[in-house]
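In the block that follows, a single chain appears as structure tokens, in the form predicted on its own.
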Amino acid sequence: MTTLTTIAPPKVTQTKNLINGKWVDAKSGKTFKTYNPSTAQPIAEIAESDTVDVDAAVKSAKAAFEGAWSKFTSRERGKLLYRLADLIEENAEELAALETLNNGKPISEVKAADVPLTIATFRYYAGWADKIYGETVPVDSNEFFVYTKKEPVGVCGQIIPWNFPLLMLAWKWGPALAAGNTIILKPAEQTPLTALRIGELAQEAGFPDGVINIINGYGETAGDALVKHEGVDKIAFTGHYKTAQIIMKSAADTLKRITFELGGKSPNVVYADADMDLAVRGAMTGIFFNQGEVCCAGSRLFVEATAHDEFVSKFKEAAETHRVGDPFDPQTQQGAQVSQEQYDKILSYIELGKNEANLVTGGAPACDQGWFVKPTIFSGVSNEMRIAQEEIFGPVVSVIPFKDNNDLIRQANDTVYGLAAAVWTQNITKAFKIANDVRAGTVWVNCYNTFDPAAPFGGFKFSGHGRECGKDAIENYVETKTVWVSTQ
């Protein structure tokens, strides 16, 4: 096993709730610990919110929505988003270190992906702020002039996950703020630190008090109170579909608008005619990026039978040279799982897999401290097995052979999920076949895990409702008003 080096942790500047422009303790005085996944040791005590704190945040957001924020022009909102993006860029090193400390992911990945995409997302939606407009409607009468206008939904509760804390915050805040909404964010209790730091930067950028509120706490208490509160007009949630089912039921009484970005068991397809070295690198990215804690991870790896043995051999070799260890080491390729709970869950699925299929490599802890798991490959997997059907959310992949396209498409779509898919082939007809026939919100061709704030992202079936990113995300945060004007 790898032994971690001792690192000097970045400074934690904020542990409280942000409500109406002030950093405050929870009314109850309760706190909870947030941890460093690399060492399994606590970092700080965070304010633990409940119903009273949520109510204060909702009142703050509602007052801002009806007051100061409503007076801002669209271009003024855009300027604030540009300013926030600039401040994130100016503090990129600090934010990357905080993200790595609290999440366990390699700092090289945070600097190359998480932070730049966060900045790009805010700049993208800053540009959208003054481009949200309605239309004139040619009704069947000359006696009326009819037009539509887009208005913000109102107070938006946003519940984000722990796997990409910075980026998921940006995906939620960007379109909501561009459209003129106010926000109550509940970060994941496992990874609140970067959200709190961004809250400080938002204040520095000049957002009025109450426009952005952050409440820390657990889903069962703070999250539940946010979902049920009659003053919240919309809930946006990223996480597991079972939690989304609870949210839908809880939000029914107040008929909130809801959007979900949920999980997946994405099929990653390798044809025999693919560039095998490229496909292996793509499969590595598809499942081991971010420790496998990715909703669109290519966890079901379908390989054409005639190429199966060659591919698995190369894939095994690549996985066994994959560097797992200290996430602050720039050479590390895979860091720690986010929590003891997630670590235990992954290892339990690995034990299940050992009984169901053939362990090719991995299948064990990777370090002598912290929550590290070796890159794990199973072969001899059938699509009906639990390791092929249930979301593990870790560095565990199931290799499934297929014989022909009909066999492949049937198996690829045989899942409750439909978030993403990928295909590796030099035959464009095969690529289009997968893109057309697989039920998924995103399909990658000869690439994996490529993202841009302009490209919509979301899923079919149990993988969610609505889309993050692009113009589609703006639609999540606006209402359409129709105005009839008599010309007589």
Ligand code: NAI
Second form
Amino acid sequence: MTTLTTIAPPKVTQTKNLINGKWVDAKSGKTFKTYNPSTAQPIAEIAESDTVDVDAAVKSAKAAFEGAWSKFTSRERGKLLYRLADLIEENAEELAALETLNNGKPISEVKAADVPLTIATFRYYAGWADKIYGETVPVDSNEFFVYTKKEPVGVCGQIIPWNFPLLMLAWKWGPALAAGNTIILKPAEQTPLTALRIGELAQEAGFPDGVINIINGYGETAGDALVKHEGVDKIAFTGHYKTAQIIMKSAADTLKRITFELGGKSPNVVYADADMDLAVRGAMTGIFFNQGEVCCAGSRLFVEATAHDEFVSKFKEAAETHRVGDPFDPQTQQGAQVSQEQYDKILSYIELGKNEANLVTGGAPACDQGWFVKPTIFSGVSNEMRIAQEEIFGPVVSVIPFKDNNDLIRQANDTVYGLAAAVWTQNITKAFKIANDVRAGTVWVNCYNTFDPAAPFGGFKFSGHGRECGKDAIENYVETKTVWVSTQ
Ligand code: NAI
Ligand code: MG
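Now show me the form predicted in complex with the named molecule, since the one above was the form predicted on its own.
Full assembly next; the chain just shown is listed first.
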């Protein structure tokens, strides 16, 4: 297996919490380790927050919301977001290396996707800042003039995962800041480093103290304290639906606004009339991009029975030539899984799959150090099996044959999830039928994993509440105020 190139690791400039414009240790003095997934070695000690630190961050965010930030005009907010985007662009190389170091994803993908999309997201929402407005309302009376305003929700707790640390931050901060909210971000405990660097850049950009706060720590402690705090008006969360269920219950007492972007078991459908080479490439991107640690991964691959054998043999060949290894090698296509926990979880699902279905390729660790897993394909899977129903969040795909459209749609929708779907066909009617009949937040036709900050993204059913990106995400961060003015 590939050995790791020795590179000079990027410097870790920040490991503390950002509260009220100051970088501070946790009050308790506690820290936790963050790791390099490709070596399984620790990189740095990070401040481990609890309720006291969260409380200080909430006070800071509230003071900024009511004070300095409320004096900013919409266009001034937009200007700061543009400035932050520029600073990210100026520091793109460093941020990309830090993301690869802490997450294990290939540097080539971070440079081609994570970083440019992060910059694009900040620029997109910078442009929204002065375009968030209400309406005049034609009530059935001449005695009143009625209009609506869009006002920020207030203090927003944002809890993000480790699979796209930079991009998830941008998806959360962009619309929240454009709309005039203040923020307390809790990065995933696995991958805090890029968020902390962006926190430094946000200070450099000129955001007033307290507008952006960052609290490091575990979900069950720091995250939970944020969710329960009465001074937090809204929680935006991305992660597992079981965590979302806990959050929803914990947020009930304070009736917080909540938006969720959760997981998936997305159907990727290949018809026999598809361009097979394109479909194979799409299946590869669908499941192996970002080591399969993607909420919208095409993990259920429905292949029309008449094309099944041809497709599986081409797919196997492609998976076996997929370059897994050192994420800092620009040729690498698949890096390390993020953590020991993820690695163990994926390998245990692989063992389950070996009992339930046929292993076509992979099915084992890919490197004798770090958390690497071989691209793994199972065939002979039926949709009821656990490997077809439960989110594995790794480079593991289930190939499920189907006979006709009814058979397909029934199975495609037979999941608790509804995040995404894709279809590969040259028949436009079949493509539209999938787009109409599959209950999912995004449908890709002859493409997969395409993203743009302008295009809403989110889930039906257990895949979430609300949408990120686009105009829709602004709605997550505003309250509508209706004003009645007597004209008599
Ligand atoms: P998770 O949902 O527990 O963690 C995501 C974030 O929520 C982290 O910042 C974590 O610290 C925080 N968190 C955890 N428990 C919390 C609580 N009780 N209150 C408040 N915040 C809390 O996900 P985890 O444990 O890292 O991964 C488990 C599985 O979740 C993965 O194997 C994958 O299937 C799924 N997942 C889905 C993601 C998505 O993009 N939809 C992202 C990450 C994980
Ligand atoms: Mg968890």
